[in-house]
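The chain below stands alone and is given in structure tokens; this is the form predicted alone.
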Amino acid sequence: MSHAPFHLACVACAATFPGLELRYRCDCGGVLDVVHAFADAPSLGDLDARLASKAPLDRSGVWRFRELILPVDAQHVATRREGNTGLYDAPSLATYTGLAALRLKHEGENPTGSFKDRGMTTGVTMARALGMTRVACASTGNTSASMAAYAAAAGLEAFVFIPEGKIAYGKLSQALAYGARTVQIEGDFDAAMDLVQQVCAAAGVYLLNSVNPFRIEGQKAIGFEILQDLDWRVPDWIVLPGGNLGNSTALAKGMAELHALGLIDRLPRVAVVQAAGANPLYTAWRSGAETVEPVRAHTVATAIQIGNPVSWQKCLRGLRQTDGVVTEVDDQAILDAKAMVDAAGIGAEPASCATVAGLKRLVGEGVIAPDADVVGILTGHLLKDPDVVVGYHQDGLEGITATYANAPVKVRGALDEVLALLGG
């Protein structure tokens, strides 16, 4: 491609560059926006019509929306049909959460079992687009795994780093079993994070954590599914967990995108659930500070446990666009929302309960009024962390009460024993 129809916008100086420049931050260092043109946006009816079309784009939940999203060359596009996840009415964690009604959108539901592939198709797609052959990323799981997928679906070669210590080793094996050179180097994921965008730039290796701008652009998919997913009705609030804020960051940018184009009437309110013991955004919301300053992060729900955020820039931006809020809730409320939603039959990983969790939280405080129109994000599968699961109902997790256990029972074997069981 010789031009694009975007072109890259530092968030902080406003400086532009061209939209194929090989760059993820400004010369500033601030991070960087795709800003698009949208000269051939298309109508409400052409994104419903697409749904019935069995293209391989219109199949996906991404390229369905691929003029909103990232216009480039079809033959460039890396896609596993992602997307397409389910938003469930949840009448029993309504219940817990004070709500009258609550639908969930699960982006567990993603071919490799988080959100992070609706961001990683085009980041790869970029990649492609690029002419690059191999990519990175720094990631305690959910981001490798996709990252891994991708890479080998488009004949890339991947890399990943991840950080010693705690990590969900069902994430880890999904980036090994897709072929991924994996790097555990000593210290957390913000050391493995600052390491992974040294190597890229001085190997030519193309970096896909969510300092890639074109990261953010599929993650909008997910506030345009749910708006699709509703007949293009806005709801009164969305709310998903905060970790690396790309995904506020990408639900807040989309939806100021389609309200600029009159595609929708108004923007929802947008909260931001922080783990306790990774609340650096949390922190600088309450007190009203302009900038974020790092943590040492640590908390249960891995998939958020970040100190540094990469996107808090944006994101607070999106907040202020959205009239939104931030919140916290610590790992004793993450773990029992995770077991009231894994009850429901809906099942997620902890990261994703803190969605739960802090709408108990904020209806509790009356942020959210109990009659509000709500949607929560789920963001991985039940079995990215199957060992936090067991722990939790056998009661043995350090700190924690198993609140909602659902411990296993022995017996012997013998029927009448299992029928006294079972009358019980």
Ligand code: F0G
Contents of the next structure:
Amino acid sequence: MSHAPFHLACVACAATFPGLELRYRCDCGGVLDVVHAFADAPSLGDLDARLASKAPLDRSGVWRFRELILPVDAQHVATRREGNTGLYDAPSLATYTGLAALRLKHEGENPTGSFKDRGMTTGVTMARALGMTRVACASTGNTSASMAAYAAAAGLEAFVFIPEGKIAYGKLSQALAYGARTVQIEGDFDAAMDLVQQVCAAAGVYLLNSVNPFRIEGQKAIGFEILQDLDWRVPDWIVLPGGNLGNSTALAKGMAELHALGLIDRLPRVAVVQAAGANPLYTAWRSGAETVEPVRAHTVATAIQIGNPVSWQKCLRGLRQTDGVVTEVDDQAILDAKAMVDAAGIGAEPASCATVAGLKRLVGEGVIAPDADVVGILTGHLLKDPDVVVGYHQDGLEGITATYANAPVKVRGALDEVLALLGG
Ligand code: F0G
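With the form predicted alone in hand, show me what the form predicted in complex with the ligand looks like.
Below is the whole assembly, all chains and molecules, this chain first.
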């Protein structure tokens, strides 16, 4: 494996490094890309044929695309059949956002309930390929849940760093349950991110945040799967939430690679939606700035409560390549959109529903045409954050109006009382 069919390249200064060198950044501090040789790129027909295969790699919604993602020795692969998530027609949400039609790709259907599993299967696979036995991440919750599960399944020791009190219970439960050593730090996510990078460098632990470029490679598969779901028709727009900006980076990188390989004939436009309380990308994009300045983040969508996104440079590149846009939505808009997503029988965690809130805004402003072909990505499962759901429906969230509340009704338990409730 000394000559991998890929290498690493710095996004800032273009320096290159071997694909299997243990590093996350360039010596100049810039973040890295995985650059593939793509000597064995499959055809779309090859990729479709794998849908009928029973081989474990073909059954994964990431490894089905392996030559485009991470061509490594199969013995290292740590897979839990991630991906294969539903692409739903959502007519009520099309109406809500002002579109004629809308499809939603539900990444909450991954094994640990978020899209992070797609990047974690490749990240943990690289840990094994590099002979690492300990892995770590900082997280707003989903990355740590995913890493804890994949590390446990692969027999690696896991350390997670989370901001105390700022992570949803479903996610904290998962890290503990899967046996990760869980460190709650007194700062926010951005402080945890700083700390974990120092810890990994000092203690020889493999870093599995999305600054690790191999995480990005796995997450490209969301876009690949959307196109495969659509029989390789490229939608006009793909819309997703942005926090640390790894996922939007992955989406654009994957699309640009398919285009360069001639597998698709145009690029979808990418729309990134940030929470108004955690909007450094939006601020930079709106003013045309070349760099993203950190902010102090605060939003009910704790998954994207990030003020200093690691992948901002790669994300801006992707937005330029795909003629993309950035918008922001406040917590009220996120939770109202969430109530609609949940009531459609689909359901997702708050950060995911920024997608739908952002779409409503972009259609309202005329940026996205009502008849556009749009796919929105829902990034995490509804049960990740049950507190917010119960709080909203009981009108108990500070500063939020429960516009679409469905509060539980209390009764003494007599039949006539309940029959009266049912009506008629
Ligand atoms: N949606 C959810 C549910 C997330 O958990 C995250 C990120 C995002 C969207 C944003 O994706 O960071 O690639 O821009 N969660 C990270 C975590 C940071 O630690 O789980 P991004």
